[in-house]
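One chain comes next, on its own, written out as structure tokens in the form predicted alone.
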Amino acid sequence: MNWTNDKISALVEPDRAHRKAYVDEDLFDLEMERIFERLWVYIGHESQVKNPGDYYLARVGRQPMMMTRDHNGEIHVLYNRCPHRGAQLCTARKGNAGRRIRCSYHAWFFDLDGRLDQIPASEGYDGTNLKMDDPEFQVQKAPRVDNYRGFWFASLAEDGPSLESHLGNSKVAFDQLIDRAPGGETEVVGECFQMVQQSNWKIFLENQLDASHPGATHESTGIAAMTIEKDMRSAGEEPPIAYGFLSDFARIGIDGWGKFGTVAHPQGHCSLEGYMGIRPDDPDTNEYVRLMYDAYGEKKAEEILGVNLHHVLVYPCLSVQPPLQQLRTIRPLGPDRTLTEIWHFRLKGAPEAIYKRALGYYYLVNSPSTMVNADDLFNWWKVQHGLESQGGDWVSFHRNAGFDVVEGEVRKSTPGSMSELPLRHMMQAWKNYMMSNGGGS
């Protein structure tokens, strides 16, 4: 199908969207075009490459890319294809290739920053087309790669706004996973989490901060770990605090998350406020206060604690909750294949029970083998189904449509809401920058 400028715009309507946004193929390689591969698209954090000659794969929209490391400590993201017949250099999905690239079908060797360094036999290109320093034949880079404290990105695009233009409001994400840390440092560890959902990748940004789904939809999780809670006391003992991430969504019941306020900021970002705090009257968060002031002075490490979020989507492909430590990127595969990488990071300086407290929440609700994710996962899956047969044509967002508070740029639920205001604002952002000529709001 032609999607003009006016058919991509009628598929999105103030509180509905229509459902080929999510299920057409043709739409698809457009977001790949137009969003995916023209915004800045997450690649890593820095501790990934740690030393010289690392490297790690991402996906750009449909462009395999590698972050590397040179030899002088410089990161760069290339796209991981040798110039040469087109095979890609590196294929494990991190490793470290030493001095230098060597592609593994005839042995062309590339510097960390893609450029040429050496071809066997290379008298055989003597007097021909070939050049050692032409720019075809060094590993092409991404147009435009730039970080925001440590955490890289890149835009396949020659020009647009700047990575911090584009980020605004959504950089509290990263400045939490930074300034959380009493040493002032942050780093990944170990490896993600990985798993390939079968449904579209706007399905997953508009679940993360879909207030109402947590008491339905992970209702009989809560209760289980109730049960578990009430066993443990009864038998004197005191359950860990991360259990009671999944309790909660039993205690605080279907109706109770209204609580829980949601603000859309510019370019298509959202945050949610105030869920799960995880600032309890015990020793280890009270050393870990201590530590803070210790770091920062006391008013300075207050207003780093007490920032209201918890959780922060950077448009199109991040989902941060920096007081839990974590990160998930997602890799659209296809219009109903989605795959989604979870990270967890360290805090330096900070304490190890703090450490294993979001470490707790990390695999008790995100690892692939919860039973969190099985009823998200479960529940995408007959969404996308859903949508692609023919008994209806529109999704809502009704809920508490036309009573945000609009605050300037920024627009905030209505006080005691199960808002869809994040769905709503991401969709048309997702219009906007689906329109040829770009531009988000």
Given for the second form:
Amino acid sequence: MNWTNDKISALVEPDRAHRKAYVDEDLFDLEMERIFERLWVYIGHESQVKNPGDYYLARVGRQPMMMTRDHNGEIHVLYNRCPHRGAQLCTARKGNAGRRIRCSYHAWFFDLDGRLDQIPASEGYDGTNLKMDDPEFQVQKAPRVDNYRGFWFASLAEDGPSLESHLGNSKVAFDQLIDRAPGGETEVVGECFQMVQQSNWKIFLENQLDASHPGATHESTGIAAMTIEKDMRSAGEEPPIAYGFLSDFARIGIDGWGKFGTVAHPQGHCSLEGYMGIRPDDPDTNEYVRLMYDAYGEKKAEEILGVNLHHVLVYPCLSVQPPLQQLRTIRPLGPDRTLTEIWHFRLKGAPEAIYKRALGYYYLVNSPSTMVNADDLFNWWKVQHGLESQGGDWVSFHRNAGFDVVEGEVRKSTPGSMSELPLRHMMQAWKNYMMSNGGGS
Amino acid sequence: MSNATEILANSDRFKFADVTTKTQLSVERFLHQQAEFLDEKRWDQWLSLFTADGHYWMPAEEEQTEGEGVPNIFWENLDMMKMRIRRNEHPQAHSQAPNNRLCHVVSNVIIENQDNNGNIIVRSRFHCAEYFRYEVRNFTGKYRHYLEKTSNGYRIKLQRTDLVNREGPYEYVLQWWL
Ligand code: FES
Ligand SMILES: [Fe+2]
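Could you give the coordinates for the form predicted in complex with the partner chain, as opposed to the form predicted alone above?
Below is the entire complex, every chain and molecule, led by the chain shown above.
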């Protein structure tokens, strides 16, 4: 199908979106071209490539890329493709290439910044059109690469808004991931979990701030956790705080999630305001607050800890939960397949107990044995199947539609509602970006 | 508990202990029974195989020597195991409906160490087919059990399960232990 601007525009109405946006192969290709291969896409955190020679693979839209650190300590984002005959250069998910990257096929050597350094028996090229310094024979770089406080992004468009201006209000996600560390630094822990969702990437983003789903979808897990908490207490034991992340699903109920407001920001970003006992009055938290005071002074520390934020969606590819030090990035593989990388971070200088709390969430919600996302993933798979059918054309985002509260450049959910504002907002952003002339970048 | 992970980490994982045929057989029988309880969802019996401080552990990385305080695929004590059983058996656990079926084969059972109290470290290999939503998935890996000898027979202080494809990507969620 030839997706003209008019046809794309007709897929998104203020309170509903057409199912084709989630299932059509040609639209998926257009999404890759106009969203993922044009906007700023997350590559990784600088601590994934700590040492010179380190590389880490990433995917930008349909393009296999790699983040490298050269021997001057600089970070680069390169296409993972040899300029000789096209072989993939690095195949392990991560590693250290040593002094230079050696292509396994004919042993051309490249510096970590992609510069062609050496070709064996190079006299074979004397008098030919191949010149060592010809741009065509260097490993190609992402046209634009930048970082925000150690979080690296690439854009495959030659021009467009800067990273900072694209991130806009969503920068707070990274500020919070870093500033909440008494040591002023954050770093990834271990390897990420990689999970493949059998569903469209937008279904994942739409689920993240969907307040009306947790009490329904995760009811069984909430009830089980609550029972175990009760059993432990009656045996005189105090259940781990992380169990509360699960029992909340039963405690709060299906209609109780409206107390957490959502906010729609320019560029398609969204955020959810705070919840989850981020600052309980227990010895570990108090110790952590004391360390924050020591590091920043009381005023600044309270400013950092007082940011009312639980979850930020950085359009189009990130879901960040700073109070729990989690970051999920999505790499769409097809209209019905999405790879997620799930990372978590350690706040330098924070007590071990604060790390363990975040680790508890990482395990219970995001590990490959999760009792929470198991039900989300299954819902998304079912949604994908439903949208592939002809049993109806539209996806409804009507909850509280028309009642958003406009505050300057942002829009907020109706107070006390489980508004589908983030879903409406992201589809409007999608529509703009999908126009052939781009919605800004 | 760090005690059990430490004991496992310090044991030579290529060693063969010199044990009697009777010990070999009773350890093998224990492993087969555990697999059967899991396949048949005999949860009370499954739980009774663990010591009060026992853990089921599936590390995220092969080099890992500790389960506490690091990311894992599974790191569960009895409370977590009970929670998982309750959740998966709940009628609203919709991703477990219909419930899966597991079928284990446990083999290559090598007793690596037997201490003076009769406690055992044993390594083995497993293959497990899972039938779920009308499809079969296959899992393969190795077990290492640290078994305490009690008056009621062996009890698991620590079971370590290393999947061959532990780093994923995971196209599914492991809702039951393997
Ligand atoms: S394809 Fe890389 S050296 Fe030939
Ligand atoms: Fe959910």
